[in-house]
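Consider the single chain below, provided in C-alpha cells and representing the form predicted alone.
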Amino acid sequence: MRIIGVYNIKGGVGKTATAVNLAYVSAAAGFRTLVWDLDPQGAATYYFRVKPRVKGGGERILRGQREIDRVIKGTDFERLDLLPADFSYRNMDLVLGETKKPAKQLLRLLHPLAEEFDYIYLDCPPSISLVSENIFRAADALLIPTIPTTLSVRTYQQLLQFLDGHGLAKISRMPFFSMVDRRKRMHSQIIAEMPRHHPEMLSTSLPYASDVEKMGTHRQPVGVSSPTCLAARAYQSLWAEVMERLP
C-alpha cells in the first residue's frame, strides 16, 4: 500500500481535481484505490456522487472508536472506493489532539487497510496544522499542485521550510504546475525558472481547462466525461510520472 497526500497550504490550486482524477486513472489501470476526503467541504465526495457524511460521525473514526473500513463507500467505478467527507472534520485538529501520539493518528488508522488497497489518495484541506502534520507522517509522498504565480511559489517554499523544521525533510515531494495558462507571460516564466531551483518538480503540467471545471456539473472524473481532452491526457501523464517517482 502506498499513501499519496495531495496537499497545498493554499486552497483553489486543484488538489481535489488531482486526487479524484489520479485515483480514477489508478483504478482504471487495475489497482485497488481509495480516496479519503479529509476536507469538510466534501468536494471529492460530491464528485463521486456520495453523501458527505460518515455514519456514526467522523469524529469516532478519527478517535479510533470505529473501524475505518466499515465506513468506506463504493463509487461508480470498479476498484475505486471512497472514504467520504464529514462536516465534523472541521474540528479535526481538536479531535486528533486528544489522541495518543496525535501526529501519527492518521497513519495508525490507515494501517489496517494495507491488505485491501494498493494506493490511497488523501484529499487534504488547505492548512498548516496538526492535520497537516498527520498527513506528512502518513504519506509516502506529497503531490503538491502549484499554480505558476509568485504567491504560489512562495507558499511552496514555506512548505519546504515547515517540513525541514519539523523533521520531515525525507518525505518524497512531488510538486507540479497546475491550472497552467501558457498565454500568461508569468506562467511561462515561472514554469521555465522554478525547476532550476527545485529539481524535484514533476515535468507534467495540468492545464487550466473548462473540462476540469465541468467536473462539478458532470460529477465524474474528466477521464469519463471527456476522455480525449487535454486535461484527461495530462492526468494520465501525471499518474505515470508519479508511479515512476514513488519510493
Given for the second form:
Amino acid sequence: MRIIGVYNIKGGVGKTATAVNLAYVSAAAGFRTLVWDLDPQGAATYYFRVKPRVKGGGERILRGQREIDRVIKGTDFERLDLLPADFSYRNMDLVLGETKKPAKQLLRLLHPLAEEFDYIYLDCPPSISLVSENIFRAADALLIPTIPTTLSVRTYQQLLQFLDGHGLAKISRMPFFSMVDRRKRMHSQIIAEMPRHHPEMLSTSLPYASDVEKMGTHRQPVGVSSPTCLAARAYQSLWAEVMERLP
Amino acid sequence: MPGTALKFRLPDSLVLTDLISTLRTAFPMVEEPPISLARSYYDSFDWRLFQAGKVLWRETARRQQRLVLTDTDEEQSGEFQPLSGQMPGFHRELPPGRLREQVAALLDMRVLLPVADVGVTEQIYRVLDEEEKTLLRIATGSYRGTIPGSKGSIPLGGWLRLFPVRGYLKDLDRVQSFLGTEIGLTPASGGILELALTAMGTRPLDYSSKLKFHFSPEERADKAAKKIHLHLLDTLEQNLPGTLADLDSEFLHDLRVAVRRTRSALTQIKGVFEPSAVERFKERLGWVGQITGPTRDMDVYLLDYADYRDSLPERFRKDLEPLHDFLLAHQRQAQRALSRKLRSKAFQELMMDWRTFLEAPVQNSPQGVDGALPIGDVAGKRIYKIFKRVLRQGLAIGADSPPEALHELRKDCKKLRYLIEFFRSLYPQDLIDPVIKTLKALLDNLGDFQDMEVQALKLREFAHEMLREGEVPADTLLAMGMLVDGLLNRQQRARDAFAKRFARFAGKGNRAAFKSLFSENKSSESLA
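Since we've got the form predicted alone here, give me the form predicted together with the partner chain too.
Complete assembly follows, chain above in first position.
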C-alpha cells in the first residue's frame, strides 16, 4: 500500500480534481485504489455522487470507535472506492488533538487497509494544521498542485520550511504545475524558472481546462466524461510519472 | 459477498423484457449498451487452481483483455490483471502482481491449459439513487459454452447476475428479495465454469496423479492387481499427449511415476499373474523407464536451476548462465529423442499388449499361484514382509556404512510405500495415515541423501560434457564446483539426520502399528 497526499497550503489549486482523476487512472490500470476525502467541503465525495456523510459520524472513525473499512463506499468504477467526507471533519484538529499521539492518528487508521488497497489518495483540506501534519506523517509522497504564480512559489517554500522544521524532510515531494494557462506571461516565466530551483518538480503540468471545470456538472472523472481531452491525457502522464517517482 | 445469492437461473418461459419492466417499477434503473464477453478458463492438467478453490479466466470485452482470479463461485471480487497479447502458459510469464503471486503459489511448474470457453452478450442495468449514483448492477444474458479446440457451442441458459457495490448492501438486499418474492427466481450456487463443464459432459478434477482404489479384502488378488495396473496404464496414457508436446515437465514426471509404480506392483504383488508374463512386461516397461530418463534428468536441473543459482553468492550467479544454456539445449535434444521413441511401433505395441493382457477377464483357475486368494491376505503378507526387510536393513546401517546401503534401503522403502498406497483402502484411515507419514519422512531423508549425490556427480559430468562441446568460461566451471560442494554438504546433512528418522520409523509405536495392520496372525481382525 502506498499513500499519496494531494496537498497544498493554498485552496483552489486543483487538489480534488487531481486526487479524483489520478485515482481513476490508477483503478483503471488495475490497482485497488481508495480516495479519502478529508475535506469537510466534500468535493471529491460530490464528484463521485456519494452522500457526504460517514455513518455514525466521522469523529468516531478518527477516535477509532468505528472500523474504517465499514464506511468505505464503492464508486461507479471498478476497484475505485471512496471514504466519504463528513461535515464533522471541520473539527478534525480538535478531535486529533485529544488523542495520545495526535500527529500519527491517520497512519494508524489507514494501517488496516494495507492488504486491501494498492494506492490511497488523500484529498486534503488546505492550510497547515494538525490534520496536515497527520497527512505528512502518513503519506509516502506529497503531490503538490502548484499554480505557476509568485504567490504559489512562496507557499511551496513555506511548506518546505515546515516539513524540514518538523522532522519530515524524508517525505517524497512531488510539486507539479496545475491550472496552467500558457497565454499568461507569468505562468510561462515561472514554469521556466521554478524547476531550476526545485528539481523535484514533476515534468507533467496540468492545463487550465474547461473539461476539468465541468467535472462539477458531469460528476465524473474527466477520463470518463471526455477520455481523449488534453486534461485526461495530462492526468494519465502525471500518474505514470508519480508511479515512477514513488519511493 | 460470501454467502449471498448473486446468480439466478432465468426460466426459459420467462420473458426478459417483462422482467426488466417489473424491476423498473420498483427500482430506478438505467440501461448500459450491451457488452459481449468472451471468457476462457484456464487451469493445469491436474486442476491445481480448482483444487485450491480458485478459478482463473481471461476475459475479452470491448477489445480489452484481462485476467481474473476468483473463488470457484466466481462471485468474490477477486484479483484482476490487464493483459496484452497472448495468454501466458507458465506463472512466470504472467504480468507481475498479486494475481501472479497467487497463481504461482498454486501452479508451481505446471502450465496453464484452456479448460472451457464461455461467451455471453450481457445487458447491464444500473440501479441508481437520487444522485444517480450506481448502487448495484444487474446483468442478464444467455451463456454459451465451448470445449476449447472444438466447434459449435452448447447453450448454458439465461442468467441474471448481481454485482453489488461496496457500502450499498441494503440496496442489494432489496433487489435480491424482490427477485425472489415478486419474480419467483431462486438463487443458484456454483460458478459459470462448473456450469459449463457439467453441460459439456466433463467435470473439474477429472485427472489426478494420486492413487485412489477401493478394495474389499475378499476381492480376488489377480482382479485387484489388474485394477491397479489398469489405473496406472490410464494415468500413463493420459500423460502421453502432454509429454509428447512437452507442455510442462509434470506430464513426463507423472508418466514415469506410473511406470515405476507398475513395475513395482508387478514384482511386489507376487504370484497373481503368470510368471513369464510378469517378466516380459517388467522388462518392456523397464525400457520405458530408460528412454524417459534423459529428458527427466534435464527437466529436474531446469526446475531446480533458480534454486541452484540463488544458492550462490550474488556475484557468482551470472557465471552459471552457460550451464542454463547447456541444460536447455540438451533438454530439447533429449525431448526430441523421447518423442521419437514414444511414437515408435515398439512403444505402441507395448501399450496395446499390456492393455490386452490387463483387460482379459480373469479365469476361474488363476494363472499365478496366489491369483485366487483374497487380496486382503496377499496385501498384508507382502507389506509385512517388506516392512521386516526394511527394518533389518536399516538397523544394520551404522555411521560407517557405505552410501550403497542407504540407496538399497531407499529402494525397499519405495516398494513398501507403493504397496501401502495401493492397498490403503483395506485399512482404517486413521491407522494407515500415520504409518504412511512416518514412511514418507524416512523416504524424504533417503531421497535427499541419494539425490544430492546423484546431482553432484551429474554436474561434474555436465562440466566435462560442456568442455567437450566447446569453450566454457573458467568462472562457469568454478561456479558449478561451488554447486557440487553445496550439494555434497546437503547430502552430508541428510546422512546426519538419517539415524533419527530411521529410529522413528523403527520405533515401538510404528512397529506395533505395522504388526496390527499387516501381520498375518492379526490380519483378519484388523482389516476394515
